[in-house]
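In the block that follows, a single chain appears as C-alpha coordinates, in the form predicted alone.
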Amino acid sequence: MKAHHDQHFLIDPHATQRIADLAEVKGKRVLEIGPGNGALTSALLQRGAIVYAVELDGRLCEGLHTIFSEEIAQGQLTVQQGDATRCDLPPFEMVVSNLPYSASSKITFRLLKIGFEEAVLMYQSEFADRMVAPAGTKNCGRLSIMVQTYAVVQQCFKLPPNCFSPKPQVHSTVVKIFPRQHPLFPINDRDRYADVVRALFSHRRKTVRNCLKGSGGMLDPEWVRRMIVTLPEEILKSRPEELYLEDFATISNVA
(Lines of atoms letter the chains of each structure in order from A and count residues from 1; the text may use other names and numbers.)
(Lines give C-alpha, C1' and ligand atoms only; values in the text may rest on other atoms or scores of the structure.)
Protein backbone atom coordinates (compact mmCIF):
# COMPACT_ATOMS: atom_id res chain seq x y z
CA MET A 1 0.00 0.00 0.00
CA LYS A 2 1.25 3.47 -0.84
CA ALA A 3 1.42 6.33 1.66
CA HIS A 4 -0.86 9.32 1.27
CA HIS A 5 -1.84 12.31 3.40
CA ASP A 6 1.63 12.92 4.89
CA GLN A 7 1.96 9.35 6.14
CA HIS A 8 5.26 7.52 6.50
CA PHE A 9 4.78 3.81 7.03
CA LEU A 10 6.79 2.19 9.79
CA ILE A 11 8.70 -0.68 8.13
CA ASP A 12 11.24 -1.58 10.83
CA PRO A 13 9.79 -4.62 12.65
CA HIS A 14 12.04 -4.13 15.68
CA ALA A 15 10.83 -0.53 16.09
CA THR A 16 7.22 -1.67 15.75
CA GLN A 17 7.65 -4.23 18.51
CA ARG A 18 9.36 -1.68 20.78
CA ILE A 19 6.44 0.73 20.39
CA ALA A 20 3.82 -1.93 21.03
CA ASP A 21 5.67 -3.06 24.16
CA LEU A 22 5.69 0.40 25.77
CA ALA A 23 2.24 -0.06 27.28
CA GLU A 24 0.18 -2.98 28.59
CA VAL A 25 -2.59 -3.12 25.98
CA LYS A 26 -4.06 -6.58 26.60
CA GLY A 27 -7.83 -6.31 26.91
CA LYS A 28 -7.71 -2.52 26.48
CA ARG A 29 -9.66 -0.49 23.92
CA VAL A 30 -6.82 1.07 21.97
CA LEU A 31 -7.27 3.90 19.49
CA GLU A 32 -4.82 3.87 16.59
CA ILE A 33 -4.83 6.96 14.38
CA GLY A 34 -3.32 6.57 10.94
CA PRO A 35 -2.77 2.78 10.89
CA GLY A 36 -1.54 2.94 7.30
CA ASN A 37 -0.35 -0.51 6.23
CA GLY A 38 -1.24 -2.11 9.56
CA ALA A 39 2.23 -2.90 10.91
CA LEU A 40 1.56 -1.41 14.35
CA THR A 41 -2.05 -2.61 14.19
CA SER A 42 -0.80 -6.18 13.87
CA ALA A 43 1.57 -5.81 16.82
CA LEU A 44 -1.24 -4.42 19.01
CA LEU A 45 -3.60 -7.23 18.03
CA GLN A 46 -0.92 -9.83 18.82
CA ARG A 47 -0.74 -8.37 22.33
CA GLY A 48 -4.46 -8.75 22.89
CA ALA A 49 -5.61 -5.18 22.32
CA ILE A 50 -9.08 -4.33 21.08
CA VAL A 51 -8.10 -1.90 18.34
CA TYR A 52 -10.13 0.95 16.89
CA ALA A 53 -8.24 2.17 13.82
CA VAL A 54 -9.13 5.53 12.28
CA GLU A 55 -7.68 6.06 8.81
CA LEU A 56 -8.26 9.00 6.48
CA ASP A 57 -7.35 7.25 3.22
CA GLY A 58 -10.13 5.08 1.84
CA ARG A 59 -7.71 2.89 -0.15
CA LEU A 60 -5.74 2.12 2.99
CA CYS A 61 -8.98 1.25 4.79
CA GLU A 62 -9.79 -1.25 2.05
CA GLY A 63 -6.35 -2.79 2.43
CA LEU A 64 -6.76 -3.08 6.20
CA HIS A 65 -10.11 -4.80 5.75
CA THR A 66 -8.41 -7.35 3.50
CA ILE A 67 -5.38 -7.94 5.74
CA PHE A 68 -7.35 -8.15 8.98
CA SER A 69 -10.64 -9.65 7.80
CA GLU A 70 -10.53 -12.36 10.48
CA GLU A 71 -9.80 -9.92 13.35
CA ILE A 72 -12.55 -7.61 12.14
CA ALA A 73 -15.02 -10.49 11.97
CA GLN A 74 -14.07 -11.48 15.53
CA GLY A 75 -14.62 -7.94 16.81
CA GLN A 76 -10.99 -7.45 17.84
CA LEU A 77 -10.47 -4.72 15.24
CA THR A 78 -12.68 -1.94 13.91
CA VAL A 79 -11.52 0.14 10.94
CA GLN A 80 -13.14 3.54 10.54
CA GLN A 81 -12.50 5.92 7.66
CA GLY A 82 -12.31 9.53 8.84
CA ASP A 83 -10.26 12.57 9.73
CA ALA A 84 -9.15 12.12 13.34
CA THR A 85 -8.99 15.88 13.85
CA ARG A 86 -12.76 16.18 13.49
CA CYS A 87 -14.62 12.88 13.03
CA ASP A 88 -16.47 11.10 15.81
CA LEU A 89 -14.03 8.85 17.63
CA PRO A 90 -15.02 5.49 19.14
CA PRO A 91 -14.74 4.94 22.91
CA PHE A 92 -11.16 4.15 23.89
CA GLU A 93 -8.96 3.79 26.96
CA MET A 94 -5.51 4.09 25.42
CA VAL A 95 -3.93 5.55 22.29
CA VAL A 96 -1.02 4.00 20.37
CA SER A 97 -0.29 5.71 17.06
CA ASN A 98 2.21 6.89 14.51
CA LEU A 99 0.60 10.28 13.95
CA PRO A 100 0.75 12.13 10.62
CA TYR A 101 3.17 15.04 11.08
CA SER A 102 0.85 17.70 9.66
CA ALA A 103 -1.99 16.89 12.06
CA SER A 104 0.06 16.15 15.20
CA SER A 105 -0.86 19.33 17.05
CA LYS A 106 -4.61 19.21 16.35
CA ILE A 107 -4.85 15.53 17.21
CA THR A 108 -2.83 15.90 20.41
CA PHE A 109 -4.98 18.79 21.67
CA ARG A 110 -8.13 16.82 20.84
CA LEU A 111 -6.97 13.68 22.63
CA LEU A 112 -6.07 15.66 25.75
CA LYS A 113 -9.52 17.24 25.74
CA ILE A 114 -11.29 13.87 25.35
CA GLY A 115 -9.09 12.12 27.91
CA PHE A 116 -7.40 8.72 28.05
CA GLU A 117 -5.49 6.50 30.48
CA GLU A 118 -2.18 6.47 28.65
CA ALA A 119 -0.86 7.21 25.16
CA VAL A 120 2.13 6.04 23.14
CA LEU A 121 2.56 8.41 20.21
CA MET A 122 5.19 8.98 17.56
CA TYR A 123 6.00 12.53 16.47
CA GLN A 124 8.54 14.41 14.44
CA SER A 125 11.46 14.81 16.87
CA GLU A 126 11.37 18.61 16.81
CA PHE A 127 7.69 18.49 17.74
CA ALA A 128 8.36 16.05 20.59
CA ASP A 129 11.13 18.32 21.89
CA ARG A 130 8.76 21.28 21.96
CA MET A 131 6.25 19.24 23.93
CA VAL A 132 8.71 18.90 26.81
CA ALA A 133 10.32 22.36 26.58
CA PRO A 134 10.09 23.81 30.13
CA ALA A 135 7.85 26.81 30.75
CA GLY A 136 9.89 29.97 31.08
CA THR A 137 12.41 28.99 28.38
CA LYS A 138 12.77 30.23 24.81
CA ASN A 139 11.84 26.87 23.31
CA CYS A 140 8.52 26.90 25.16
CA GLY A 141 5.40 27.57 23.09
CA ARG A 142 1.68 26.98 22.96
CA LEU A 143 2.19 23.24 22.51
CA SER A 144 4.52 23.03 25.54
CA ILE A 145 2.11 24.88 27.83
CA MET A 146 -1.06 23.08 26.78
CA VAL A 147 0.47 19.60 26.97
CA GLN A 148 2.29 20.14 30.27
CA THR A 149 -0.77 21.71 31.86
CA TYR A 150 -2.79 18.54 31.40
CA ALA A 151 -0.24 15.74 31.08
CA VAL A 152 3.21 14.37 31.84
CA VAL A 153 5.30 13.55 28.76
CA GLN A 154 8.11 11.00 28.71
CA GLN A 155 10.36 10.74 25.65
CA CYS A 156 11.16 7.07 25.03
CA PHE A 157 13.38 6.68 21.95
CA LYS A 158 14.13 8.18 18.54
CA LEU A 159 13.81 6.51 15.13
CA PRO A 160 15.85 7.45 12.05
CA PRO A 161 14.29 8.05 8.62
CA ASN A 162 15.27 4.60 7.31
CA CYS A 163 12.68 3.03 9.65
CA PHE A 164 9.95 4.42 7.38
CA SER A 165 8.71 4.27 3.82
CA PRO A 166 8.80 6.74 2.24
CA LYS A 167 11.74 8.09 4.25
CA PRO A 168 10.89 11.39 6.00
CA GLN A 169 13.42 14.22 6.05
CA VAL A 170 13.52 14.21 9.84
CA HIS A 171 13.94 11.87 12.79
CA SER A 172 10.93 10.73 14.79
CA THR A 173 10.50 10.37 18.55
CA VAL A 174 8.19 8.00 20.42
CA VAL A 175 6.72 9.43 23.61
CA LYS A 176 4.43 8.28 26.40
CA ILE A 177 1.79 10.68 27.67
CA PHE A 178 0.10 10.33 31.05
CA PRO A 179 -2.83 12.72 31.67
CA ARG A 180 -2.81 14.52 35.00
CA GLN A 181 -5.82 13.87 37.20
CA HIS A 182 -5.93 17.64 37.78
CA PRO A 183 -3.90 20.50 36.27
CA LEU A 184 -0.93 21.59 38.36
CA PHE A 185 -2.70 24.90 39.03
CA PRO A 186 -6.48 25.49 39.26
CA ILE A 187 -8.10 26.48 35.96
CA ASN A 188 -11.62 27.86 36.16
CA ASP A 189 -12.46 27.55 32.45
CA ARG A 190 -10.45 25.21 30.21
CA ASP A 191 -11.73 26.76 26.97
CA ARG A 192 -10.77 30.23 28.15
CA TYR A 193 -7.38 28.95 29.27
CA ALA A 194 -6.78 27.52 25.79
CA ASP A 195 -7.81 30.83 24.19
CA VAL A 196 -5.43 32.78 26.45
CA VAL A 197 -2.49 30.51 25.65
CA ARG A 198 -3.23 30.71 21.92
CA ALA A 199 -3.60 34.49 22.01
CA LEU A 200 -0.37 35.03 23.92
CA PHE A 201 1.75 32.81 21.71
CA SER A 202 0.34 34.41 18.58
CA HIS A 203 2.63 37.34 19.47
CA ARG A 204 5.27 35.63 21.61
CA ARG A 205 7.89 38.38 21.18
CA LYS A 206 5.60 41.07 22.56
CA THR A 207 4.82 41.71 26.22
CA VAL A 208 1.78 40.07 27.76
CA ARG A 209 0.10 43.49 27.93
CA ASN A 210 0.53 44.04 24.20
CA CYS A 211 -0.42 40.45 23.38
CA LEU A 212 -3.69 40.91 25.23
CA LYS A 213 -4.37 44.26 23.58
CA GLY A 214 -3.75 42.70 20.16
CA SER A 215 -5.69 39.50 20.79
CA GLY A 216 -8.36 40.50 18.27
CA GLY A 217 -11.27 38.08 18.07
CA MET A 218 -9.57 35.47 20.25
CA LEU A 219 -10.50 37.13 23.58
CA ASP A 220 -13.41 39.27 24.70
CA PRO A 221 -12.27 42.95 24.64
CA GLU A 222 -14.05 43.84 27.90
CA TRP A 223 -12.46 40.88 29.66
CA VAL A 224 -9.05 41.92 28.29
CA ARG A 225 -9.51 45.37 29.82
CA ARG A 226 -10.27 43.79 33.19
CA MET A 227 -7.20 41.58 32.92
CA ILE A 228 -4.87 44.48 32.23
CA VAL A 229 -6.22 46.35 35.26
CA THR A 230 -6.14 43.27 37.52
CA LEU A 231 -2.94 41.41 36.64
CA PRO A 232 0.38 42.15 38.39
CA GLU A 233 2.75 44.40 36.46
CA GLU A 234 5.38 41.65 36.64
CA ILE A 235 3.20 39.43 34.45
CA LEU A 236 2.05 42.21 32.10
CA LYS A 237 5.59 43.28 31.23
CA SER A 238 6.83 39.70 30.62
CA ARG A 239 6.88 37.91 27.28
CA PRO A 240 4.78 34.74 26.94
CA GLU A 241 7.88 32.54 26.69
CA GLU A 242 9.01 33.88 30.09
CA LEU A 243 5.82 32.87 31.90
CA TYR A 244 5.34 29.77 34.02
CA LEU A 245 2.33 27.45 34.08
CA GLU A 246 1.00 29.20 37.17
CA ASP A 247 1.09 32.55 35.34
CA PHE A 248 -1.10 31.27 32.49
CA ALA A 249 -3.61 29.98 35.05
CA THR A 250 -3.53 33.35 36.87
CA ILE A 251 -4.26 35.22 33.63
CA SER A 252 -7.12 32.95 32.50
CA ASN A 253 -8.74 32.95 35.97
CA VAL A 254 -9.29 36.72 36.05
CA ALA A 255 -13.01 37.16 36.68
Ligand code: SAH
Second form
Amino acid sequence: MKAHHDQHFLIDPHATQRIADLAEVKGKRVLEIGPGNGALTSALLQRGAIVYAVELDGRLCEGLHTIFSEEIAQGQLTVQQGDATRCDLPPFEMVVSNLPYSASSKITFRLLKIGFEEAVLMYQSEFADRMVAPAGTKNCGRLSIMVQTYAVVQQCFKLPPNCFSPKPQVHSTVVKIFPRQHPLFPINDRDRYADVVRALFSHRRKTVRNCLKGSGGMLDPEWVRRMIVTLPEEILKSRPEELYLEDFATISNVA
Ligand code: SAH
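Having seen the form predicted alone, I'd like the form predicted together with the ligand now, please.
To see the whole picture, the full complex is given below, headed by that same chain.
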Protein backbone atom coordinates (compact mmCIF):
# COMPACT_ATOMS: atom_id res chain seq x y z
CA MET A 1 0.00 0.00 0.00
CA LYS A 2 1.23 3.49 -0.88
CA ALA A 3 2.27 5.67 2.03
CA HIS A 4 -0.72 7.55 3.47
CA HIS A 5 -2.80 6.25 0.62
CA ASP A 6 -6.43 6.83 1.41
CA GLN A 7 -5.82 7.60 5.06
CA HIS A 8 -7.82 10.51 6.44
CA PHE A 9 -8.24 10.18 10.17
CA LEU A 10 -11.18 11.67 12.01
CA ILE A 11 -9.89 14.36 14.36
CA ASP A 12 -13.17 16.07 15.22
CA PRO A 13 -14.46 14.38 18.41
CA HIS A 14 -17.98 15.75 17.96
CA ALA A 15 -18.21 14.28 14.46
CA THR A 16 -16.92 10.94 15.71
CA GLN A 17 -19.58 10.79 18.43
CA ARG A 18 -22.33 11.78 15.99
CA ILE A 19 -21.38 8.89 13.69
CA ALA A 20 -21.29 6.36 16.52
CA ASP A 21 -24.67 7.60 17.78
CA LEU A 22 -26.38 6.84 14.47
CA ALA A 23 -26.74 3.13 15.21
CA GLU A 24 -27.82 1.20 18.29
CA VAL A 25 -24.63 -0.85 18.57
CA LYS A 26 -24.83 -2.06 22.17
CA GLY A 27 -24.23 -5.81 22.33
CA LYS A 28 -24.00 -6.07 18.53
CA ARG A 29 -21.14 -7.50 16.54
CA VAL A 30 -19.94 -4.51 14.57
CA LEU A 31 -17.55 -4.70 11.64
CA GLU A 32 -15.32 -1.66 11.32
CA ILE A 33 -13.36 -1.43 8.08
CA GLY A 34 -10.29 0.80 8.18
CA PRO A 35 -10.21 1.71 11.89
CA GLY A 36 -7.01 3.72 11.35
CA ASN A 37 -5.87 4.92 14.73
CA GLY A 38 -9.11 4.04 16.41
CA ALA A 39 -11.14 7.24 16.85
CA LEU A 40 -14.40 5.63 15.79
CA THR A 41 -13.40 2.28 17.30
CA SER A 42 -13.15 3.91 20.69
CA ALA A 43 -16.59 5.54 20.37
CA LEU A 44 -18.10 2.18 19.37
CA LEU A 45 -16.46 0.37 22.29
CA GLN A 46 -17.75 3.03 24.70
CA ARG A 47 -21.26 2.27 23.46
CA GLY A 48 -20.92 -1.42 24.23
CA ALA A 49 -20.35 -2.76 20.71
CA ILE A 50 -18.35 -5.92 20.10
CA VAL A 51 -16.01 -4.63 17.43
CA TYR A 52 -14.28 -6.57 14.67
CA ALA A 53 -11.82 -4.21 13.06
CA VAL A 54 -10.20 -4.98 9.71
CA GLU A 55 -7.27 -2.73 8.83
CA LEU A 56 -4.94 -2.99 5.85
CA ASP A 57 -2.00 -1.11 7.30
CA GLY A 58 0.18 -3.26 9.57
CA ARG A 59 1.60 -0.32 11.48
CA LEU A 60 -1.87 0.92 12.32
CA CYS A 61 -2.79 -2.59 13.50
CA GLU A 62 0.15 -2.55 15.88
CA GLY A 63 -0.96 0.83 17.18
CA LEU A 64 -4.48 -0.46 17.77
CA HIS A 65 -3.11 -3.43 19.71
CA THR A 66 -1.33 -1.00 22.02
CA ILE A 67 -4.17 1.49 22.44
CA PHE A 68 -6.85 -1.14 23.02
CA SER A 69 -4.88 -3.93 24.74
CA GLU A 70 -7.47 -4.16 27.51
CA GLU A 71 -10.50 -4.37 25.23
CA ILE A 72 -8.71 -6.94 23.09
CA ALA A 73 -7.85 -9.03 26.17
CA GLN A 74 -11.50 -8.86 27.26
CA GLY A 75 -12.72 -10.00 23.87
CA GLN A 76 -14.61 -6.78 23.16
CA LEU A 77 -12.34 -5.94 20.22
CA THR A 78 -10.64 -8.05 17.58
CA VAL A 79 -8.13 -6.46 15.22
CA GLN A 80 -7.46 -8.26 11.97
CA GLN A 81 -4.94 -7.14 9.38
CA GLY A 82 -6.35 -7.54 5.89
CA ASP A 83 -7.75 -6.04 2.72
CA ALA A 84 -11.49 -5.73 3.33
CA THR A 85 -12.23 -6.00 -0.40
CA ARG A 86 -11.17 -9.65 -0.36
CA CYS A 87 -10.00 -11.06 2.97
CA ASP A 88 -12.18 -13.39 5.04
CA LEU A 89 -14.44 -11.26 7.16
CA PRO A 90 -15.50 -12.07 10.71
CA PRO A 91 -19.22 -12.55 11.45
CA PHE A 92 -21.12 -9.30 12.10
CA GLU A 93 -24.61 -7.82 12.37
CA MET A 94 -23.73 -4.20 11.77
CA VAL A 95 -21.10 -2.21 9.94
CA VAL A 96 -19.86 1.18 11.09
CA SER A 97 -16.90 2.58 9.17
CA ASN A 98 -15.19 5.58 7.75
CA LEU A 99 -14.37 3.81 4.51
CA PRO A 100 -11.22 4.19 2.43
CA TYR A 101 -12.49 6.20 -0.57
CA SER A 102 -10.74 4.17 -3.26
CA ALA A 103 -12.32 0.91 -2.10
CA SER A 104 -15.82 2.29 -1.39
CA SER A 105 -17.48 0.66 -4.34
CA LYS A 106 -15.92 -2.79 -3.94
CA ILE A 107 -16.55 -2.86 -0.21
CA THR A 108 -20.17 -1.70 -0.55
CA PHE A 109 -21.00 -4.38 -3.13
CA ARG A 110 -19.26 -6.98 -1.01
CA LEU A 111 -21.16 -6.05 2.14
CA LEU A 112 -24.50 -6.08 0.34
CA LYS A 113 -23.75 -9.56 -0.94
CA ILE A 114 -22.83 -10.85 2.52
CA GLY A 115 -25.82 -9.16 4.20
CA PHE A 116 -26.18 -7.31 7.53
CA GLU A 117 -28.85 -5.62 9.64
CA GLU A 118 -27.75 -2.04 9.30
CA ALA A 119 -24.70 -0.05 8.26
CA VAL A 120 -23.45 3.45 9.03
CA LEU A 121 -20.82 4.32 6.46
CA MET A 122 -18.94 7.40 5.49
CA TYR A 123 -18.18 8.04 1.83
CA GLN A 124 -16.95 10.91 -0.23
CA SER A 125 -20.05 13.02 -0.87
CA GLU A 126 -20.06 12.57 -4.61
CA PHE A 127 -20.22 8.79 -4.12
CA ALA A 128 -22.97 9.07 -1.48
CA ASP A 129 -24.97 11.27 -3.88
CA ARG A 130 -24.72 8.65 -6.60
CA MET A 131 -25.93 5.97 -4.17
CA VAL A 132 -29.22 7.80 -3.63
CA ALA A 133 -29.71 9.19 -7.17
CA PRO A 134 -33.18 8.02 -8.30
CA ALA A 135 -33.58 6.06 -11.52
CA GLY A 136 -34.29 8.41 -14.39
CA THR A 137 -31.95 11.16 -13.18
CA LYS A 138 -28.55 12.15 -14.54
CA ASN A 139 -26.52 11.04 -11.52
CA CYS A 140 -28.03 7.57 -11.59
CA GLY A 141 -25.68 4.76 -12.59
CA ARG A 142 -24.77 1.16 -11.89
CA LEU A 143 -24.02 1.91 -8.24
CA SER A 144 -27.40 3.64 -7.70
CA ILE A 145 -29.39 0.86 -9.30
CA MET A 146 -27.58 -1.98 -7.54
CA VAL A 147 -27.68 -0.35 -4.12
CA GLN A 148 -31.33 0.73 -4.35
CA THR A 149 -32.42 -2.70 -5.58
CA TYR A 150 -31.10 -4.41 -2.49
CA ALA A 151 -31.18 -1.71 0.18
CA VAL A 152 -32.70 1.51 1.46
CA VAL A 153 -30.09 4.27 1.72
CA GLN A 154 -30.45 7.42 3.82
CA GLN A 155 -28.03 10.31 3.83
CA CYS A 156 -27.52 11.49 7.43
CA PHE A 157 -25.07 14.40 7.40
CA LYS A 158 -22.05 15.87 5.66
CA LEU A 159 -18.62 16.47 7.14
CA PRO A 160 -16.20 19.08 5.82
CA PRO A 161 -12.52 18.31 5.12
CA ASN A 162 -11.36 19.92 8.37
CA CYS A 163 -12.86 17.08 10.43
CA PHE A 164 -9.97 14.93 9.17
CA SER A 165 -6.22 14.87 9.15
CA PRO A 166 -4.71 14.94 6.61
CA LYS A 167 -7.58 16.93 5.05
CA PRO A 168 -9.19 15.21 2.08
CA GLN A 169 -9.95 17.34 -0.98
CA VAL A 170 -13.65 16.53 -0.85
CA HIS A 171 -16.55 16.59 1.57
CA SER A 172 -17.71 13.38 3.17
CA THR A 173 -21.26 12.14 3.73
CA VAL A 174 -22.40 9.69 6.37
CA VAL A 175 -25.13 7.33 5.17
CA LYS A 176 -27.23 4.59 6.70
CA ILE A 177 -27.92 1.45 4.72
CA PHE A 178 -30.75 -0.96 5.50
CA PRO A 179 -30.73 -4.07 3.30
CA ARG A 180 -34.18 -5.04 2.06
CA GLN A 181 -35.55 -8.45 3.01
CA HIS A 182 -36.34 -8.98 -0.67
CA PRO A 183 -35.26 -6.93 -3.67
CA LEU A 184 -37.70 -4.14 -4.49
CA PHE A 185 -38.90 -6.03 -7.59
CA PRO A 186 -38.63 -9.82 -7.96
CA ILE A 187 -35.36 -10.85 -9.61
CA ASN A 188 -35.04 -14.39 -10.99
CA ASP A 189 -31.27 -14.49 -11.28
CA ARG A 190 -29.16 -12.04 -9.33
CA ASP A 191 -26.00 -12.63 -11.33
CA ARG A 192 -27.79 -11.94 -14.57
CA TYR A 193 -29.38 -8.83 -13.06
CA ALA A 194 -25.92 -7.55 -12.12
CA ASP A 195 -24.62 -8.30 -15.64
CA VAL A 196 -27.58 -6.52 -17.27
CA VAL A 197 -27.13 -3.42 -15.13
CA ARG A 198 -23.41 -3.39 -15.87
CA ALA A 199 -23.94 -3.86 -19.62
CA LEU A 200 -26.54 -1.09 -19.76
CA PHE A 201 -24.47 1.48 -17.92
CA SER A 202 -21.30 0.80 -19.85
CA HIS A 203 -22.89 2.76 -22.76
CA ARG A 204 -25.32 5.12 -21.16
CA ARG A 205 -25.86 7.23 -24.30
CA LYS A 206 -26.98 4.28 -26.41
CA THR A 207 -30.48 2.80 -26.46
CA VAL A 208 -31.21 -0.30 -24.39
CA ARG A 209 -31.46 -2.32 -27.61
CA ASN A 210 -28.00 -1.28 -28.77
CA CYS A 211 -26.41 -1.61 -25.33
CA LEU A 212 -27.59 -5.17 -25.08
CA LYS A 213 -26.66 -6.08 -28.67
CA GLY A 214 -23.20 -4.65 -28.18
CA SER A 215 -22.63 -6.15 -24.77
CA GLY A 216 -19.84 -8.38 -26.04
CA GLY A 217 -19.06 -11.28 -23.75
CA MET A 218 -21.02 -9.88 -20.82
CA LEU A 219 -24.38 -11.44 -21.80
CA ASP A 220 -25.28 -14.66 -23.63
CA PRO A 221 -26.01 -13.60 -27.27
CA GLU A 222 -28.76 -16.20 -27.60
CA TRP A 223 -30.49 -14.72 -24.57
CA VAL A 224 -30.03 -11.18 -25.89
CA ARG A 225 -31.83 -12.18 -29.12
CA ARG A 226 -34.75 -13.64 -27.13
CA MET A 227 -34.90 -10.58 -24.97
CA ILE A 228 -35.05 -8.21 -27.91
CA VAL A 229 -38.09 -9.96 -29.36
CA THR A 230 -39.79 -10.17 -25.97
CA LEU A 231 -39.36 -6.73 -24.44
CA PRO A 232 -41.70 -3.84 -25.16
CA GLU A 233 -40.40 -1.28 -27.66
CA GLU A 234 -40.84 1.39 -24.99
CA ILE A 235 -38.00 -0.17 -22.98
CA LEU A 236 -35.81 -1.07 -25.97
CA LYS A 237 -35.75 2.45 -27.37
CA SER A 238 -34.99 4.14 -24.03
CA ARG A 239 -31.56 5.08 -22.84
CA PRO A 240 -30.44 3.26 -19.67
CA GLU A 241 -30.56 6.49 -17.68
CA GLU A 242 -34.26 6.90 -18.58
CA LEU A 243 -35.35 3.52 -17.21
CA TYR A 244 -37.35 3.00 -14.02
CA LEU A 245 -35.86 0.76 -11.35
CA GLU A 246 -38.47 -1.87 -12.16
CA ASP A 247 -37.36 -2.00 -15.82
CA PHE A 248 -33.99 -3.50 -14.90
CA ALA A 249 -35.78 -6.42 -13.27
CA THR A 250 -38.15 -6.77 -16.24
CA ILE A 251 -35.19 -6.95 -18.62
CA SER A 252 -33.16 -9.41 -16.60
CA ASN A 253 -36.18 -11.65 -15.90
CA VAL A 254 -36.74 -12.48 -19.60
CA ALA A 255 -36.48 -16.27 -19.65
N1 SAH B 1 -11.63 5.09 10.60
C2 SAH B 1 -10.44 5.92 10.77
C3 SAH B 1 -9.56 5.96 9.50
C4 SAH B 1 -10.25 6.20 8.21
S5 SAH B 1 -9.12 6.35 6.87
C6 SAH B 1 -10.88 7.30 11.19
O7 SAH B 1 -12.03 7.63 10.95
O8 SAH B 1 -10.09 8.02 11.73
C9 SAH B 1 -9.34 4.80 6.06
C10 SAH B 1 -8.63 3.66 6.74
O11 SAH B 1 -8.84 2.51 5.93
C12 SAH B 1 -7.12 3.80 6.87
O13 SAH B 1 -6.75 3.42 8.18
C14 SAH B 1 -6.54 2.81 5.84
O15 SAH B 1 -5.30 2.26 6.24
C16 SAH B 1 -7.63 1.77 5.81
N17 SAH B 1 -7.74 1.00 4.56
C18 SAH B 1 -7.48 1.43 3.29
N19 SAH B 1 -7.79 0.47 2.40
C20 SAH B 1 -8.25 -0.59 3.11
C21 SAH B 1 -8.72 -1.91 2.76
N22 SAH B 1 -8.76 -2.29 1.48
N23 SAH B 1 -9.10 -2.75 3.75
C24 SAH B 1 -9.07 -2.35 5.06
N25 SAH B 1 -8.64 -1.14 5.45
C26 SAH B 1 -8.23 -0.27 4.50
